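Single chain ahead, written as structure tokens, the form predicted on its own.
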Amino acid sequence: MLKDPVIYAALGRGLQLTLVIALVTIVLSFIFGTLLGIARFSKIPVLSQAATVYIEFVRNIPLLLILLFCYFVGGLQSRDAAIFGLTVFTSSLLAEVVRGGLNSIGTGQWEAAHSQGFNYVQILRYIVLPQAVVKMIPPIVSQFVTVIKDSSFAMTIGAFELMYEGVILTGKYWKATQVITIYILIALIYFVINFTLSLLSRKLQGKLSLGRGTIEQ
């Protein structure tokens, strides 16, 4: 079995779509979920209020319900409807690891860039992110392990992900011994990307961090 080249084939191809969702989700998820975590940081009432019901309401709800929803009421392709439901999903994971960050940077150095002049936004810039960054980066590398991996519930809305690919393969190879060899050859794929992510950060983190520390999950 092992020496069939459609497996091979079928788990390249359900891997190129699962590496295609998880990243572009990854770096999307990145942005809004920076953004959110700062709306939600920030003294602005209406902003903070607005950015703490959209992460509250969304990290309070099943990620496979936001697919279906994508799918079915959105309308999206199978692939579109699981980036935008891991985005938005994840955005509001993230926000809460970036207001993390955020409030781990003590406020004597708000104040110390307050009396240089610098305003809000330059303090963010160039004072508060820089530090937070370096602390948020183990727990933002293990959200975004999690995403490659709830990449796999994009099956539920028919896209030909690794685990998919997986399934179908099954239909072919339908021995126990067969099944079970299918599952640990995806079991491994998957260990594989996320440990070595794992590696890398913390080796960016070790590089960068210099004993700053790090925030909790």
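Since we're looking at a predicted model, the values are computed, not measured. In this text, rigid core is short for the largest set of C-alphas that superpose within 1.5 Å between two forms. Positions refer to the first chain, counted from 1. First, how it differs from the form predicted together with the partner chain.
- Here R13 does not count as shifted, since its C-alpha moves by less than 2 Å between the two forms after the core is aligned.
- A displacement of less than 2 angstroms separates the C-alpha positions of L23 between the two forms, with the rigid core held in common.
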Given for the second form:
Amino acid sequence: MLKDPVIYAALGRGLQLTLVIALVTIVLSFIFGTLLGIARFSKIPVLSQAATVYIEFVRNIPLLLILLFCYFVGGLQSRDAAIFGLTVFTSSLLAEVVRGGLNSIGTGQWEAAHSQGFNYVQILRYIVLPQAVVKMIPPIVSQFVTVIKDSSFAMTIGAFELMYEGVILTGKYWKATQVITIYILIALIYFVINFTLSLLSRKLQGKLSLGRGTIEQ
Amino acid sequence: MGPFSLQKWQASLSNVPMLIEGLGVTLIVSVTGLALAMIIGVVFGVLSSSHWKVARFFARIYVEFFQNTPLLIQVFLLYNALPLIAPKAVIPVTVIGIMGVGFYHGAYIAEVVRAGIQSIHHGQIEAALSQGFSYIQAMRHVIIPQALRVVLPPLTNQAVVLIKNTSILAVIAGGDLMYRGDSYAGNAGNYGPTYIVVGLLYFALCFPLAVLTKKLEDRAEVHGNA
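Beyond the form predicted on its own, can we have the form predicted together with the partner chain?
Below: every chain and molecule of the assembly, starting with the one above.
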């Protein structure tokens, strides 16, 4: 069965959608998560409270539930519901990474910049964020790994990504050993991508090694 | 009738007892899954910080495999492979769920345990022993309190993620909270209110643990900087 080109065509198709979902999610979550993190970090009560409620609520419910909600209640198409739901979920996690990064920059820098005539946005833009981003890179990369893994949940709302294409293949190759072979194949594909990213994250972490505490999965 | 009409809310709320039953399954799977994950985590965490190269290698393989593939595929593999390994045994789906989250989070906890072990300097146990502490006393008063400070915040965080991940049982019809909520929502065509109630139940379970995590993190930071 491993010679059947149908398998590779299907998995290739699935991988494409997996990568599209993951990449779009990562880009959107990065933007939205950064804004959320800054909002929570800010001293403006309404903004910070709204961000806190969002982050704490989303962080404490399962991704699967969010995806089902976007699909069945939101009425989005499979792929869009997957991207939207994953973004809602991942943003809340990235926001905490951003906040951790911002918190790690000492208040002295804020005061110093302030005394030099920088305003709040300028301080964030030119002084705090550039330093914080360096500390945030390793946890953000490991969050990418999580997004790629989590995108497999999209099969539950009918998105034909890698996992779902595999499940469909098990209709043709239904014998237990065949099913297991297909799943192992899929696991290997995920593994190669994620392991590479994990190594990258670890390398960056070593290179940037700036103390611990900000990186908590 | 809109998706959030009063009737739909009423129907959803009258279904809450069934959801609570599902919550019970989620709780049982979470607690046993966490226990399994702890055992695996401690074993592989100790192995990966041992001086024995082969042990470190195997621990590495375990951790990398389980951390870099989706939980969903691991559960599907278990679901299909277990009957081959034990053809006569009837394995309930909840057990597959427990093994699934247990193996997966075991890999993360192994890394937490390894970090805990590595955070303690070798000299400490020797110093404690030289001061007249017995080995157990040294562990109890010197080593373990420090290691816990490092290990506890990420551990409680893992517990939160584990609880959320038990929702994977819904995919293999495991009778948990997510499954009950989803099948009721589908049968009754009542998605919105049902999912919101389910979400609130998960939140009620996870949020206290998330608050605890934050408290432990803050405490670790205070002591870490001192």
